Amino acid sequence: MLTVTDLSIRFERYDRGLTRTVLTPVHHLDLDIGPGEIVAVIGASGSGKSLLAHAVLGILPDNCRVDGEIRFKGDPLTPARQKALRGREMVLVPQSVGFLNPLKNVGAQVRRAAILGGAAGRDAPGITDAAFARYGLAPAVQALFPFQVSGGMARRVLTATATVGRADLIVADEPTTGLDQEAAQQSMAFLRSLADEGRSVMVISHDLSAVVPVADRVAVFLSGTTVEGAPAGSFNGQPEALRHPYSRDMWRALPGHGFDPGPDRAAGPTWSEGEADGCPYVRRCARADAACADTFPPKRHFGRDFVRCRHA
């Protein structure tokens, strides 16, 4: 359904002296999602997860350059095609509640999304009622404006807005933020049901405990790239089931594993800023050597799984 190959995202900016600076927060990024799959894109804040979502939907700012290839249903996602499919065949559950229109009540926004997604106008009110009920929102909430709802309620409205249509690709950016445990589980269960209908779902999150139980696969992000792609079940066993040291350290840091920070690295190598052009985990990995610091690790495939690590 969706294939991202060697994606890089660059931003250009100029200081007061008109000196041009190029920032590359995303590089060498790979991802694929098949029909009926939930892929959990996991990683720390600032690792490039939301930039990936915006690149797929074509909503990056004008000073941005995108290299690499993004394909949807086998065909390249050109800017024109992104515009034609966005909101219809591809939808975003955004992270920020600022995506809601402050001048319209939330019910009207969900109804409009249903119509844009292919519903007939006469059916949109019933579809909207069902969506609000699904996310535990009382009918009276439909008349409220975004500033009148709580953060958790706004998150549920955003999810309802993105999922009332017939989109084949749903990109959910931190869908459990601001929700209590029960509401978060319900939200993820509904995304699971959409995937079971044959849709593709990308769930962007740093909350492994919420997303991994319902996901099929995980893509582990670090410093703007994917360092591992693996079955979600790899996070349910022992850390040795994961190939990248960063993935294993994420596993150890889960609440159920005692927030273990991983092996002691006090005696490990220390790399200067100038040497860290290679593996993004070079300063934290106990097995890092000079080659790890000098050369970006190639992607090694294990069937559909992959890892970027010289020592895996």
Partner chain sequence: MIRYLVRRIVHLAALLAAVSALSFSLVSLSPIDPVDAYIGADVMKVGPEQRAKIAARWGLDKPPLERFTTWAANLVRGDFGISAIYNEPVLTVIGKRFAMSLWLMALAWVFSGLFGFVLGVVAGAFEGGLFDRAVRFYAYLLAGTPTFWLGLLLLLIFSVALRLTPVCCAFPPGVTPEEATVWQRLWHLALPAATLSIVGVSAVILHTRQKMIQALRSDYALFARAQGEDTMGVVRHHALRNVVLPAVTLQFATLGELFGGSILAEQVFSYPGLGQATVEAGLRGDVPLLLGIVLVSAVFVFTGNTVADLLYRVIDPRIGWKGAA
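The structure above corresponds to the form predicted alone; please give the structure of the form predicted in complex with the partner chain next.
No partner chains or extra molecules come along with it, only the chain itself.
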């Protein structure tokens, strides 16, 4: 359904005077999502995962350049095609109610999403009512403003905006952030049932333990690139089921797997701006050698799975 190959996103920024800085928050990124599948993109907060979502939908700011290839239903996603398809065939489920218009009641906003999704104006209220009913929201909720809905309710409303059209690709950005465990599970269950209807779901999250039980596949995101693609089940077995040292360290950090905070934090951040050459995990990796610091690790395939590590 969606195939992302060697994607990179560059921002150009002018510092004092004419000094030009190029930031590359996303590079060498690969991802593929089949129909009816939930693929979780897992990585640390603030590592640029949302940019991936924005790149797929074509809503990045103007001062950035996107290279690589994104294919949707087999054909390349050009800016024109993105413009035609977003809201109709591919939709975003944003992080929080902060992405809703604060001065418009939520019912009106879902109705607008329905119209943008291709519904006729007179059908929109009925579709909205159905979507609210589907997620257990009372009709009265439609009259509420975003600041009046609770966190769990907000998830339902935001998920509802994605289901009023006939979208085949749903990109959910941090669907469990700020929710208690029960609400987080429910939020993921909503996405699961959408996937079970045959849609593809990309879940962007840092919350491994909430997302992995529901996802089909996991893409491990580190410093702007995907270092491993593996079945979600790999995170349930032994760490050896995972190929990349970062994925294994992440596995060990899970509450049920020893709660090990991983390699020495004093090694500094995993990522810095100028470090595009070597392996992004080189400074923390137990198996790193001189070659890891110099060359970007090549991608190695194992069926649908892949890893970017010289030692895997």
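Being a predicted model, the structure only gives us computed values, none of them experimental. Positions refer to the first chain, counted from 1. Heads up, when I say rigid core I mean the largest set of C-alphas that superpose within 1.5 Å between the two forms.
- Positional change of R199 between these two forms stays under 2 Å at the C-alpha, relative to the superposed core.
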